[in-house]
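Below you'll find only one chain, the form predicted alone, shown as structure tokens.
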Amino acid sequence: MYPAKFDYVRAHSIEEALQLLSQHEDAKLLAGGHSLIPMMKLRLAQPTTVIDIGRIDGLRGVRRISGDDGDTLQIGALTTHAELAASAELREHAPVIAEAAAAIGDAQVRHRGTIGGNIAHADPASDLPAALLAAGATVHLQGPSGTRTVPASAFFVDLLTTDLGMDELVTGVEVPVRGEGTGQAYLKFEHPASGYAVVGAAAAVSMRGGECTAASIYLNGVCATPLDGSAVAAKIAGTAADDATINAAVAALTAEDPLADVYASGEYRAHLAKVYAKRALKAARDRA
């Protein structure tokens, strides 16, 4: 499989790639590749230039940052996903998205692969997108008009589809400092030759004496986008969040449209999400 023939150009700063973008029509950014590549090589993309923005300075890397309304994660667009999995400061704050980088891929895709490209990708069996939904994350992007942020909820439009513009580029992700009392977990059912999530599971619960004051969970792999438990969580805030309540929510859990391929029908794939919803649940739960 070859890509279609393309121009190659190196970015060495946002401004540089963001004029770059501006004077090569139908132009792809270029970050780790693991998800521009292999499209190119199927011919499912053919960017008539691809601009590499892999080493501009000051997209790498995990910070913790205070703020009036509390301390946040700041994540570079370019840090990569075993960069992800090892950051001590996610494990202990946002623990969902370090479980959630450690389950991509092989080690060879984990260290090339990036946060920013593959928020950006949108890949409905990525494992990053539920999981920065459970964190509360948002996304920052920067264009020629300037920066804008934009929640993870709003982010992902559809297959393969972001709130992207064809001139902005993903600079980073901010996840607020998850709080005493709230547990994170991301499970998941991995295909056995590439790795993508069949169904992955991403929650957080938080607890306080005895009772669940919050919960949310959300799922890779069974539709378009990261499917929404919004409605399994609200039954399961205000009680004690026990196994049985957790069952009799999570049994409510409905996929529209569910994903099919030769692997797993979308029924298959619907019954997976709710066993994978309550095991990261409850996971989640006894992290509290």
Partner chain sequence: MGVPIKVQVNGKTYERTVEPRTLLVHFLREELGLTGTNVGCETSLCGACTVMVDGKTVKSCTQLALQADGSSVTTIEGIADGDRLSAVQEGFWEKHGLQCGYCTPGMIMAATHLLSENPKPSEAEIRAGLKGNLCRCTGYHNIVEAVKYAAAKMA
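For comparison with the form predicted alone, would you give the structure of this protein in the form predicted together with the partner chain?
Keep in mind that what follows is only the chain, not its partners or any molecules around it.
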């Protein structure tokens, strides 16, 4: 309940944050604080310096950008879950992200937690990661040597581990505007205690003329990183994506080393993954 001592510095720009990060050993970036502060209260994290990036200008909000490969939505790293959930742009063009954000914790948590902090922490039971994958998102990072982008699929490396370098920070997430005839859905089996995802399934299904042209399904909570259901998606693409096809396709979903805790065993999580993959794919299809 009582964090250990630390020094507090406030960064007013990305550059200042990066400079502070390079100056202080054992420093932690603080955005909304909803991953870091709980760990600090239990003294599971004891950074010597906390760099508050919560007030950096320009890192908040969702903007639509036109590009050569089609339009995208630029989501600033400091955009809160509540803002994601309420964003008209996201609800229209990448609804799976708005839906996943709305499924996070509770109203108070959503008011403070940020997308950047969430994905940098990479909790496997969090709601956003699979949704970002299903939406085809790219993560924008900035470090001392400049900016780079990483597809969400390569960003989540392992349990609580991402591709983010020690000297980098997440500046935002870029999501393509969903195509015509594409439906998306996020469905979650909530842990009755923590409210995190025991399993959270994010699906996107594109339909044209009664045929599924593309599908994707990713799941939170099952493994250390979002479970990739492309084997399932492959069995659906090119079909009418009817219930029978989806029901049969999810059999292809296999979870290597599923997570297990007191509440849900690995075997059960793997089972739920199939159930929720099925339900999310159907919901996405119905919205396509």
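Residue numbers count along the first chain shown, from 1. For the two forms, the rigid core is made up of the largest set of C-alpha atoms that agree within 1.5 Å on superposition. Since this is a predicted model, take the numbers as computed values, not measurements.
Positional change of Arg55 between the two forms stays under 2 Å at the C-alpha, relative to the superposed core.
Core-superposed comparison between the two forms: CA of Ala244 displaced by less than 2 Å. Here Val262 does not count as shifted, since its C-alpha moves by less than 2 Å between the two forms after the core is aligned.
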